[in-house]
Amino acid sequence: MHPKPKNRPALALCSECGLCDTSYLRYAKWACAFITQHVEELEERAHGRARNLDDERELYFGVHEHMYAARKRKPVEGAQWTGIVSTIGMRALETGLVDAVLCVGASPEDRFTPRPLLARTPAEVLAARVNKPTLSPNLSVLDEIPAQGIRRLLAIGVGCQIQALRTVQNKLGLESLYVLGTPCVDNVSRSGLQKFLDTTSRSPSTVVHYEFMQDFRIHFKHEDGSIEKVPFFGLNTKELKEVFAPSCLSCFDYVNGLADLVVGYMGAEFGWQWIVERNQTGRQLLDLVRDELDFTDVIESGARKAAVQQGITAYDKSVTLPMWVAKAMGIVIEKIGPRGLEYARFSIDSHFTRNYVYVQRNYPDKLDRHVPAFAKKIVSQNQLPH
């Protein structure tokens, strides 16, 4: 029997939420972040305001009450990070504030094929941890909710995903939605994601998971426990660029601006999660598991301009360095290159810049209306390759 053929109304940009292979489909028009883009106005209705494009923290984050830099005093064991985002999960369901959690399994034949669903047991959530770096459809089990009886719901995603369900929220029968999410860039499909792992890993066939990481490395651990490092510098820039989707070169929601919390690492020291709350929802979600954190101060030191001026032109020439050289510009840049929040400055501002010339050059019509106004802003800040 052959596969059922797809909807795609955003056709190659379409970012594989999963919303198109439900009954919500008929949304798709207005819900899709790359057929029609309205965060704003999203903004205004998750957080009862839209972000203040006067305050660089906004512009940059998001609407946001507090941010915090944290970590599990115990770690999950076999998570990604120390666990935070399993553990709000698990405490929804023991503290019974939801009934489910929608989160990404893996397909029991191979870790990094995601298989979305609507976990309703901590032990389920649990099993779900690790971040799935591919083009998730969280959003297909959407018709599962009533079937099952489903009237308050946490869901974990990225920025796309969440444009769609805040769109459609009010038409899933729910009493309550929480969302958590988690900063978003450059997901690939799983063809592209093996494009990349042979590319850069020593053994792509033992990487259990992977992080582009504050120290300018990508961090890959295996399944011995051991952690390779490759400098960002190095990367095979030429045969790297094809691989990431059409979707996230057109992306300007890599902080998840529509979540109510958000749990991260991008504007944390090494070694700390980075959490913004966005609003009271937020709080509620995060105060679940507060007692079994430890915080430190969100920091913000040195300079990513110049950094993020090399490394769009970099980009755009498709620059691969020597690995002795990419390695001693790691070195030099995390001792002096920006930290923390400057860090994740340098990071938005890379790739909103890149995502905006791509949307410039591939998708002209629609650039000045697929673009949120702090996008423009952010990427004003910047020279444009020509």
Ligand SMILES: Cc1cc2nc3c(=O)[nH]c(=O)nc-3n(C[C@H](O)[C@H](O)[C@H](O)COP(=O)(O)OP(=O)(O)OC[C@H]3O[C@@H](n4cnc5c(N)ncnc54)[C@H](O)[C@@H]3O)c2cc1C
Contents of the next structure:
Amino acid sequence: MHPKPKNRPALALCSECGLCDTSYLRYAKWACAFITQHVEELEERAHGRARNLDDERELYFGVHEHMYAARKRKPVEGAQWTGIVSTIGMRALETGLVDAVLCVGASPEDRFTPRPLLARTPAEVLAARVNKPTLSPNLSVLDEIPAQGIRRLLAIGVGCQIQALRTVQNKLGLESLYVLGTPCVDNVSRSGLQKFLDTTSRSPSTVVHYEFMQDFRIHFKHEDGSIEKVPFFGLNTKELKEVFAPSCLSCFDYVNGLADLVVGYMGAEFGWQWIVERNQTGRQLLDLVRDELDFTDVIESGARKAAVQQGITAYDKSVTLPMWVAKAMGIVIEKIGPRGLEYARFSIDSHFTRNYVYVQRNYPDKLDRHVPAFAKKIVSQNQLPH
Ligand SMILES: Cc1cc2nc3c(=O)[nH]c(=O)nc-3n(C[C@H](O)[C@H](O)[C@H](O)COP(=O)(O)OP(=O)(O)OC[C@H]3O[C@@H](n4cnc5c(N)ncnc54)[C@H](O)[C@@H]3O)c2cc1C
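For comparison with the form predicted alone, produce the structure of the form predicted in complex with the ligand.
Then the entire complex follows, led off by the chain already shown.
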């Protein structure tokens, strides 16, 4: 028997968030970030106020009350960073704050094939640690919420998943919803991931996890514990341009503006995680692990503008530098380039500008209503390629 064809109302722009695999498909036209962009309205609903576009930090990083750089004093082994996300999930269950945690484990056959689940025990949350760096149908489990009698839920997810979740949250029969987000950019399908690994790593089959780091290199961790570092500027841009999912090339919610609490790394110094507490619910989540964390200052230094502009032009022209030049550039930029929040702005500027151009070229009729006002303002500060 053939599997039932999947409903994909967003067509090529589908980010596989999983909503359309459930009975909530009927809300997709409104909930899907790539059909109806309404992130600003949802931001006001989730946080009780709009993003202040005149404040540079809010313009780039969204509504927030506090920002921190922190790490777990005892890192969780095998986590993406130090395991703050998994620990919050575990504590939320242990303290009885929630009945279940929506997170994503891996297929037993392939560590990078995501398997979303409603975890009911701390052990299940722990087993779901580490990124599955692919589009993940996290929301495909939504129909199980009433079926399992879940009334209080902690959902972990990336921006597109959270926008759809926020749109339907009042229809889920929940007493309370806590949202723990991660930033997300340049995601790929499972086959796209393979192409990326094959093109970029010296040993694609042994990669356990990887991250685009603040030192302008991709760090691949291999099964034997070794770390391989490849400079961003040495990537085979021509080959890789086709790898990123069209949804990610049209996304303007890098920093997960609708989550109560966001845990990433991009605004922190190398080795630290970056935490954005958007509202009181986010504070409640962070309080679950505060005693287990070391904190340091959130810093910002260097100037991003020149690097942003060079990157935009190089990407558009598909320039691939010889590896020795790329390595040398990486070393220089790491020494004098943007750090902390300025690095995060570098990354947001570069991705929003690239994505704006992508939508302009491929979906010109959608451009105006699809790009939120905060992204338009950010993009207008940079020079678009011709
Ligand atoms: C696809 C992706 C791209 C990211 N890109 C950036 C970035 O550009 N900049 C930045 O600062 N941070 C980014 N992050 C976040 C960062 O890599 C770490 O996940 C975050 O700092 C938490 O680390 P941790 O050690 O606390 O997580 P862990 O304790 O290891 O927990 C990771 C959690 O992520 C969830 N998860 C795994 N894969 C997915 C997925 N595909 N979709 C949704 N949820 C998932 C799991 O359920 C798990 O609970 C990204 C995360 C993902 C999943």
